[in-house]
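The form predicted alone is given below as one chain in structure tokens.
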Amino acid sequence: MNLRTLEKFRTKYGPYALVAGASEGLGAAYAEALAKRGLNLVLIARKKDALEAFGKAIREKYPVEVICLSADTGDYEKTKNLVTALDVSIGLLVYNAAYCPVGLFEEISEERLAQVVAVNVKAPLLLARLLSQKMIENRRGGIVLMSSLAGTQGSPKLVSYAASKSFNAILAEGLWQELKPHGVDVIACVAGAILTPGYRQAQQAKAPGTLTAPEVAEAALKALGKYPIVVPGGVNKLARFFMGRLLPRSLAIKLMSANTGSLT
């Protein structure tokens, strides 16, 4: 990016963005990408040690500030007293974190579920609504909340993530044209199967379309502020096309169904 392009960028999203998930994978792919573009960072994650770490290895790469809480999402009043304390102003919104419990519905605790609910819904929601306050006073600002091709439809051994990734994608779209007149962009990151150590972990083989933290994180803040959704990569944006468009629902569940079978 050119020295013109990242001055827009700063002052349209700075001085401070916060990504909620930060101290490894996607999360930290953003917070590393926003650094590169001059914003300085709030970074909320649950494991303190490997967070701080992070936070510690961006200082002394990048000219920003960072300020680490932790905190786990799921609980929203704890992560909104730490955000409101902050005496900084928050220009973007990153949610990245995110609960994913897999297997058959059956057998998901109702203590799970609700944390699906609480890490995936509940504090995305909200913190776009605390934050977001803020930005339409000021007539700038942004969202990005992370949405799944698993939310296209529905996806076995997945049902609870899936519904709570479509969630985020609409929850994006509306917020896009509302919010777009006070001048906050808005975006859904639809993305298929990324590079992180919890993807490594649970899924043995490369999925079609597999990306690079990176590369999702590069596509979506590039796309911010153009459109409503951004789905990176060419395979997945035809997957996205082809499952939601094209093929009957059934059809597509089932495709689905072959891909997650073999989660754990």
Ligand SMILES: NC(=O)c1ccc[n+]([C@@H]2O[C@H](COP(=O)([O-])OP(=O)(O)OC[C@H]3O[C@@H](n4cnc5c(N)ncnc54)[C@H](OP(=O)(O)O)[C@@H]3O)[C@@H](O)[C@H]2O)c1
The other form holds:
Amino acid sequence: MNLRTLEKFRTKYGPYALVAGASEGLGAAYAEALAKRGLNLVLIARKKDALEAFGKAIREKYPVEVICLSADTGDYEKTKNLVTALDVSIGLLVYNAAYCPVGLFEEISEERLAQVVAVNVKAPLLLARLLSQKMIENRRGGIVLMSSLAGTQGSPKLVSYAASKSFNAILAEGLWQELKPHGVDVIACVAGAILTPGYRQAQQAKAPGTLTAPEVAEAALKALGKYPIVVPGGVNKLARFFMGRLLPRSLAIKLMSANTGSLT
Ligand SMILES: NC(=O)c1ccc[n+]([C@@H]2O[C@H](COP(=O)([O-])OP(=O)(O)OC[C@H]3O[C@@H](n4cnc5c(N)ncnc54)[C@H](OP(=O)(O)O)[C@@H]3O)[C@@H](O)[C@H]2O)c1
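Switching from the form predicted alone: structure of the form predicted together with the ligand?
Whole complex next, starting from this chain.
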């Protein structure tokens, strides 16, 4: 990336970016990609030690400020209090944290389903509202919400997660249009499989089209300001077109079930 593009990115989305779910995997890749672009960071994750170790590594590698907030985004009030207590200007929100209970819907407790809503729906929705207010006032900024190919159609054994990821894609599309006149860019990153610790834990085999976390973070940040939705990777673009546009819904759900139905 040349100096002019970097400067443009910093002016539009700086001086601070908030990455929610940021100590490892894709969240860490977003944080590093943003530090590389010269943005200061507010990083959120639950495990304080891992988050602070990651924050320290970023500070040592890049000339940026890093603020680490240890919080569960599922507790929106706590997260909001920590964020609003900061005396920094946040020009970019990357909402990456997610909760994905695997199993049959009837076997997943009410508490776990409520946590899906709290982490994957309520937190990105309310953080987007909270942070976009200053962005609108400043007439610049950006919001990146993480979605998933699992949210393109119903996904057996991941039903609540898939529905929550569909919510994020539709939320981003609406905000993309609504916030554009205010100079605020919004995008949903509809990702296929990403090699993250979370993915490795859930899945032994590498699915076709699997990307690394830095590949996905770069694709999303490059597409921000251009499109409402980005699907990183050629195979994943094809899969989304096929599943979302070409196939009858019943067939798309059956095909997805062939992949997700054996998850435990
Ligand atoms: N991995 C894939 O194959 C894949 C595919 C499609 C879409 N996605 C989407 O990509 C995003 C990243 O998914 P991932 O599983 O690969 O995770 P990841 O990027 O490896 O991130 C997990 C990070 O989020 C933090 N985190 C998790 N729950 C949190 C919470 N409730 N509050 C605050 N921080 C939290 C974790 O730290 P702590 O544990 O310390 O909190 C960790 O830093 C998700 O939105 C997911 O839906 C992933």
